[in-house]
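The chain below stands alone and is given in structure tokens; this is the form predicted on its own.
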Amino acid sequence: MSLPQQGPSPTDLSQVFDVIVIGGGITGVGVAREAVGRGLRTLLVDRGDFGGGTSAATTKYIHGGIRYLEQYDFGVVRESLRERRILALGAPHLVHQTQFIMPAWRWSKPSRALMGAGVALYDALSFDRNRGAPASLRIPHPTWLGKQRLVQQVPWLDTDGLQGGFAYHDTLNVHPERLLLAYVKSAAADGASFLTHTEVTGFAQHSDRGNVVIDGVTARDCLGGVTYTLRARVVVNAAGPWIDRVLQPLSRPLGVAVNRSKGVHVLTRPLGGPGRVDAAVFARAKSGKHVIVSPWMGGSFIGPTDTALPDGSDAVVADADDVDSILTTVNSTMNPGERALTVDDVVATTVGLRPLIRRGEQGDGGNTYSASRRHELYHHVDRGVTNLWSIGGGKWTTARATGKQMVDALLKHELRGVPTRRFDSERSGTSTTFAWAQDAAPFLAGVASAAGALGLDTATGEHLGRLYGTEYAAIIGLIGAQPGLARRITHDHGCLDVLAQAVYAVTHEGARTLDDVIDRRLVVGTLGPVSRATIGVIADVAGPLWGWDEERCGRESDAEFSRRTTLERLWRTHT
């Protein structure tokens, strides 16, 4: 399903929508997908790109949140485990079951006994994890690995005081930006409209006996400067970490407050050596801090940090302290024979903000680590504002359930009586999914075979099948029509992206800027530094599709390279 690169037509935007969703992260997309699936006229607006703020900067897992058991958040864990299964069955080409290992040392807190109890409870709460799952997506029961076996499997671990480790499984979200986009495409296929790089500047409203009645939103295209007044029966504020900012134009207390928690991850050389460790490790240091060390794209993906962002700050960037914190934590869990990680081993960072519910508008002390990951629906009619809801908190794994709960509430209140159709999001794969609850290996092999007929190697074919699902045929078709589009974008970092993907990003996936293409349509931007030459190659393909001439392609390439270099300098250099 194509996403227009410049958004819907003016005619489409002149209608009165049933629901306008503010926010193009996984929560907003989950609401939009559920709403349009049920036949509601739906528009989603985001000031940036899909997932550009938080949802593409995750630990790359669809998981139950085993550590939430420490906060006794049993309801969140159970819901997450249920949704983990649903998401995996609905997009088997974009997930992979991964073993997690939780080492236990004599000094561990919680103790080995408590860890074991937590792992057993986690297993019990996931009692339905394999219902309907093919062999490749089935999750085994946890096991205990003795010290010798654990060290063989994870040779970089510190052995001093090591007792062994608990092994359990969670689901790798291989490319979260692509899975998010697959849900966007599903909503678009059902008739939803989208405006990206468009900031909501206020609300269309009128007064009724002292109450504020929301009629829609006002918005401005951040790239073209066009302004809009967009009408809807109800507006859902799903702006994640910025839900309170969206509400500021109403100039009244609405009972919504957010703790913004900065989560940074780093991609490094592979700990233990290339290909030696195939499990994720929950590495908890004596300091009490922990990181997850995951094998990903030939390296080790490590994080996250959990740092409260001060109110009023917009500095959502990785800095040297963030990187140092991650490296110090993981290094303290490594054996002396393993070369410690330094900043020179870091090839890339990601940063996002978690939107955590704050108790009371004055705050709760800012403890983001122990804050609940549950979500909350705010119906602002209680504060004298009608036709407006906000969603606080939440997480990637439970976004489908959040969207369903939100639309259920709309149909009981503002949209009561509006005609709907049946839609079962629990058993609906994405629009690009080859089949519900089936092993992806035969599908990926078939894609590799089709790509091989055009001279592409097996790895590239499987890469296209994983990223695009059934839409791989469109990429293959572009290459068949223009063989030059089979050229690799770069050979850096083992990148498998080809030029046809950059074309498709603009013509069918709604990309409007170079970083949309580089970071959230292709894989290249997630693997390490992107050279000026590589950016230029992408601009030369994508730019003309946006109407750029040669001079602008060069200017935009320079600006994007400068932006990326500046961000990298922030985390490589102490001030």
Ligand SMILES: Cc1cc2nc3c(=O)[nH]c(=O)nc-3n(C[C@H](O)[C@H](O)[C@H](O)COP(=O)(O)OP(=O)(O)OC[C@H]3O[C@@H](n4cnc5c(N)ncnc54)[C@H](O)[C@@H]3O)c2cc1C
The other form holds:
Amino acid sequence: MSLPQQGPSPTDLSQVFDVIVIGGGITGVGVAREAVGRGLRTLLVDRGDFGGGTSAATTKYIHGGIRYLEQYDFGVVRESLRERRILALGAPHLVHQTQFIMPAWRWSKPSRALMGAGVALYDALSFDRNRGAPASLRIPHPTWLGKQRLVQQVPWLDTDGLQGGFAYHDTLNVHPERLLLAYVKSAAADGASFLTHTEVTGFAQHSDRGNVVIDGVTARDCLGGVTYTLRARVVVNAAGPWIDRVLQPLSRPLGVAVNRSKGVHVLTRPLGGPGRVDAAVFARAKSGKHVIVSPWMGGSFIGPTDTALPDGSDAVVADADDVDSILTTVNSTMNPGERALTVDDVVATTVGLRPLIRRGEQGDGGNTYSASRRHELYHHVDRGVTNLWSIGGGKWTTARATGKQMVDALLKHELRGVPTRRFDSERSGTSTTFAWAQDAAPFLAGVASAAGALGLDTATGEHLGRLYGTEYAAIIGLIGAQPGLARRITHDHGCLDVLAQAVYAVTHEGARTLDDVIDRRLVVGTLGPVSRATIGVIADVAGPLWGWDEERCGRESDAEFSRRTTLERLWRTHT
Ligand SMILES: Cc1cc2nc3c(=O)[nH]c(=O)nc-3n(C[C@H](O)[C@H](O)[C@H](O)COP(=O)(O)OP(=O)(O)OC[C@H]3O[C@@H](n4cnc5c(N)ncnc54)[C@H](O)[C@@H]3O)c2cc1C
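With the form predicted on its own in hand, show me what the form predicted together with the ligand looks like.
Everything in the complex follows now, all chains and molecules, and the chain you saw is the first one.
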């Protein structure tokens, strides 16, 4: 199922929805999928693109969060480990089991003994990890690697004081933006409506005996300027790091406060050499800072940082200090024979804001690194506002469970008595998943063979199978009808994207801007700088589908190139 190119019709938008969800990150999408799955009339509104806030900028793991054991957050870790299994079984083509190695040096804090206890506890808390899992998704027990074996496996590690390392597994969310989109498509298949690039500017409301009664939201299309009043029986504010801002038009204290913590990653040349290291390394440096170094798309994906964003700041950009901090940390864990990473080795950065719940004692500059990642549902009826909820905190991994909990609560309160149908998000794959809990390899081989019949190489075929699941057939259909669409978008960075994907992004995946196509439908934008020529190639295919003429394609391509160049300059150069 796809997202209609023109978005929902005016008639569709004039109905009273059961629920309007604000925010198209993984939290809002989790709520929308659950709500519509249970038969509720659902509309989701985002001021940007699906995942364009934080949810496309993660460390790319569906994980328990072993680090949170240090904060005794056993509840979050257990819930995350349970969800890790559910998400992997539901989309085997978009995940990879990845071995993690946590090195222990003589000076390590926590010590080797404590690390061992943590790894063992992590394993114990994931007691059901292999229930129903096919071979490729099974996770073995952790092991200890002696120094020699560890260095063989990860040759770039500093050997001075190295004792060895603990090896355990977590699940790589290979392209978080594509898995998020797969959930969007699932919700669309069940009948949910979506408005992207549409900002919620306030609430439709009336008052009743001193209480504010929410009837819906007011919104503005950020691209076309159209304004809307959208009505619903209940509104769920799932705007992630911005939930407090969404509530501002109500001008009353609602007990919601957020610490926005900036997290940056860098993509570099592969540490240890091309194809040499296939495990992720969770290294804690002497400074106490940690980095995760993941093999990803032929490079090393390294991060994250964790720095509190000052109140009032909206600067969600990676800067040179962020990049320096990551490189300094990772370089300090490398052996002196290894060429240290410099900014010249960085080809791309990602940046996102963690939506952390702010506790009373944890004001600005609070320690976001040790803040809990748990989520919280705020029922604003407690503060005199009815028909409105907000969701604070949370993780990508736990968003399905949060969505379920949220919809359960709506059905107990505002939507009590509304007819629903049975929906089991725990055992439902995404609408594009080839099969629940199956090995992806035979499916991907089948896609490669179908693509091969049209002259595409095996790697490209597998790439399409991974990104589109069962919708690969539509991409291949486009190529069958118009063979020119098999052309690579670029040969830079080993990118495998083909032109048909840009067409499909507009016609079936709700992309409304070049940035949507480049960064969150195709893979090209995540691999490194995108040249003006490549942007032009994409615009020439996507633009006419949006009604752009040649002049507009050129103008929009210039603007997109300039936007990307400005962002890159910010992290490449100190001011
Ligand atoms: C660096 C980093 C690494 C992470 N790594 C992991 C990881 O590996 N695994 C994991 O499980 N979790 C990870 N997390 C946490 C996880 O990414 C977040 O918890 C999750 O993505 C938050 O999703 P969200 O939907 O709540 O917020 P977002 O994804 O930010 O979505 C909120 C949406 O609300 C929209 N919005 C805001 N205001 C309005 C408005 N007025 N009108 C309409 N829309 C609006 C925004 O455009 C945005 O799309 C990481 C977080 C960071 C920052």
